[in-house]
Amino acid sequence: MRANYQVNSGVRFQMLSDDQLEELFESVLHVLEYTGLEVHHEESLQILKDAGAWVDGKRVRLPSYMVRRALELAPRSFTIYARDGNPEHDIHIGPGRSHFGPGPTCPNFIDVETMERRPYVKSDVPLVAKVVDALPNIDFCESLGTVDDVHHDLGATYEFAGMFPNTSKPIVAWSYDKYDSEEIHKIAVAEAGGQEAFERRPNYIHYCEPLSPLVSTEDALDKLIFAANHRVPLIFTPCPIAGGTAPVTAAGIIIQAAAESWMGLTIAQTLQPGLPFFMGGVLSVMDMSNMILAYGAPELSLFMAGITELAHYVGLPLWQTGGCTDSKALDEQAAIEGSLSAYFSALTGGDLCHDVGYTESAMTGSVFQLAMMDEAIGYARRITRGIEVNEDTLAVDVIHNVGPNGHYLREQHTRNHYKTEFFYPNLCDRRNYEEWEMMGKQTMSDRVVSRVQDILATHEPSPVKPETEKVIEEVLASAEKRVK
């Protein structure tokens, strides 16, 4: 037995040193001390002043040592279910993991049939949760759109309503206020099996957005209080614009990214010891040549990994972006953008990365580009694993025995490994010219559309409990009366 013997289980990027991310740590402790947010909420001022920070009007300081504490309480792994129990659908939370899957905003959306762009409705929601639960490096379910074709107040809870039958993959659900987060919980809890068993096995997960700069509004705090209250494990998450809302600088940017998340942790943690909160942040740049938020620029990445790297030096998991592209087309920048982003999320480790899917500067949705990035985070999973080193791998016997001039296709060793030392592609072709041809010289756009309408021709998702149905329907009902 080797003692004192090192092993790296995987490939991992790391860009800023322990004495860069303490000063970014202490910066952002002096932000939230002597400059402080707005938070415009009366219940969370309150709690806030019992709990020791300095409250003037709508204006919250924050003593280190509040903020201290909150992160002390907020834990860094915890697991989201499968609706159904499958446990290889469970998300583990914990250094070393990353988990992706869509994002929950954009009003436009591909048609699956006809390929162009038009509003996000009702009846994309199913089809896109199906697409989820059928890709196998897709992790977690949000809607890849905003519903146009209900009430505006009852957007999340149709897609929520629509996602959950669809996929047993866990979900982020998002919401507009209190009302409809009450309503999506009542299906999560009935799926449970009531409250105490949501709280053991939680399926979803709430996401509450403040607005940069250094603004906590009164709908995300409403969210943020429900979702404490119930136990449901929370992502507080801005979506900060170097250049526009908030500094133009990478460790600018950071800094207050990271003060308008911790001020809801603080809060979720005063409330809830101990409840799992993910740490958010969608970075990236304003361009200044069309003013528009840059989806798949360089610098995404970049803020997202020194984010990363803050979260996890103080022991918060991390909301990350990836997958995403300001390509209007299924085509080679939406491959180029899509791929190194979510290649640059696996190495960072980003705990859940969300918004792949996204095109169009996440104006538009699309299942096609959900589906090739699929086939990008895998590629990016088998890098990412690493190289194991044991007497088995080091396979010095079988090179031994096979000795110069031989081959290996008749080995055991070879039978044992080549499944899992090999990544299979579902989508790149690696035929030759002649074979390729033969089968139609299909580029990649077409094989990705052939997948998607597969697919949703044959995928059949675990179903919900018959008690969860009649939830579903009672919700929806209700909901609609809420708005009447």
Contents of the next structure:
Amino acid sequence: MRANYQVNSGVRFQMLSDDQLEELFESVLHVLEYTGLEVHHEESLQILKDAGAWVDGKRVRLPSYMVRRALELAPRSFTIYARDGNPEHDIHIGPGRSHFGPGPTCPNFIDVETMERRPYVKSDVPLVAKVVDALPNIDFCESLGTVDDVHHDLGATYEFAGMFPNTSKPIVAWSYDKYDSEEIHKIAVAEAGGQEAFERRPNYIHYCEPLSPLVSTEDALDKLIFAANHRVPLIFTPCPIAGGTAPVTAAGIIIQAAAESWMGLTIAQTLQPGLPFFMGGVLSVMDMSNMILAYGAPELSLFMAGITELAHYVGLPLWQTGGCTDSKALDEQAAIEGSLSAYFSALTGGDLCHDVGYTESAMTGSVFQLAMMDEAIGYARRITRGIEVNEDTLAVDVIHNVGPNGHYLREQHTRNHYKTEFFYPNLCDRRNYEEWEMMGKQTMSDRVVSRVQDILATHEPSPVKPETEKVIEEVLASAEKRVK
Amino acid sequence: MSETLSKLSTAVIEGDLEVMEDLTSQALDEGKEAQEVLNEGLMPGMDHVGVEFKAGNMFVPEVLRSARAMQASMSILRPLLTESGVELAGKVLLGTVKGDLHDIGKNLVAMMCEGAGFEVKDLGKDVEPDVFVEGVRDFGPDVLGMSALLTTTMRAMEHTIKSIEEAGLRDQVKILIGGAPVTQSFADQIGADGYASNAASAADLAKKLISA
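Can you now output the form predicted together with its partner chain? The one shown was the form predicted on its own.
Everything in the complex follows now, all chains and molecules, and the chain you saw is the first one.
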């Protein structure tokens, strides 16, 4: 019998002390109360004013009790459900759980046939969803692009209509405004079996972006209000750039991003208490030579770790960032940057880690980067799962039985554990030289490309209900009329 | 070269804003022509900054500091240069188009153009086509630069170009566009004169368009 035995069931780190977290938290409240934000949205201004905010024109200052109350109302744990009831595709948000997926809105895409960079088109959408559906360590879906070959107001509607039937993993839906938000919602609700059924088992998450520094834009709040009214789990994620649109220091960018998120949180929780809400976003540096937002910078991982710890300190889940790169090719830089940020993200236990598959600093989406990162995430997940220590795993008896000069291959203990204790790579090669040579001396990128091609040729996602297919057609037809 | 002019070059390189006005006045008091102060004091400093920036030895904040220092001197020189009929680098009018509030990229272009010696007027963000038209009419820029971050707001560039055509001003100005979703083929499609993929190349292209 053991007494007072402490168990560490996974590998995590804590970067900030409780004192530092308290200081960050109080600083966010200070910014919201004394500096305030601009809110470019009449209805939101009224909602905030009625709830106790100080409103001067567009400038809104939130007394700290309002923010504390909103934080109190938002849940830390909840589930986003697979549309087809497959429990393996459900996402359980809660302490110590990291999930991964692609990001939205890259203008370009790496063509899966030619491997060339070109504008992202409608026919890329189902293909990305299929790859997401098949990859074991990718948990949610975004499209990796902005559809260029449809009416530009309808890009997001076509995106959702293309993703939804091609993966049963939950989708994080990006949209332009409340009109396409509504179209997206119609499709999801049709599959769920009505609004009430959707509220019990939400099958997608809505994504909105405020503007840094310190602006809540009209479109972002239109979308937020739509999501809140229809009880769609919500991500409110700024994209501040340290040294450009945010302070150059880590602590400074973290509190500014949190203030931007919590303005959305306060509006959302006022409208719909208990609405699942993720704070964001993408925090990184402006590269001072090339003037880009760097997606492969070590500071991205550091800033994201800091804001994750702050989110968890106040009991909110976080929209993490990782698996992305500034490289233009599927090369060593892409592997280093993507793997390190994915691993670091897993270590933070950040709840939904997006932008897996981003290359060229978010200018180009790549399913090849996504598939390579699937392997890196599997690797990271094995590490963060940690080491289990108990009577069975200590294996003192097994060591005694085998003794000096024996071997463990035939032991029942080995058979019991080898499948779960070890990570089995899908892409990393461990063959001996002769076999590797015989298989054509394939490099990592060769194997990534064949894996993607294999998935596209063979993987069959579970279909949506026939009535949902009809709704998708109707939604697209009426959307086309909307823009005529 | 005169000691004062060489001090001006150094002050531009170091972005020493506080000494610029005094050094400029001193150079003029010593009997230098405004054009000489520009060509032999300010420009060698700015050229050095450009070279070092491209080599990765200087960074954006330093370039912007140098550009600001140069502008401080230019505010004294500009009226004198105009008076004596000297051709200046030119005027650039900038703005983020209607519906778009993203302006960090456009702000960088403004500062890079100032560093290249242009007189810059920034109309800000969410700029209506009519406001661009008025800007072209009143300010008389050689180059108009428009920026957008969103595919939806990108179209406002096309509308703005149409408005400028309708106002009969299209021939008077070169139009340059940029922003994350913008491409060369989009620029060709909407009848812009050029596309730049980043702030430094925007300033270079503005120069090229004017001298062409």
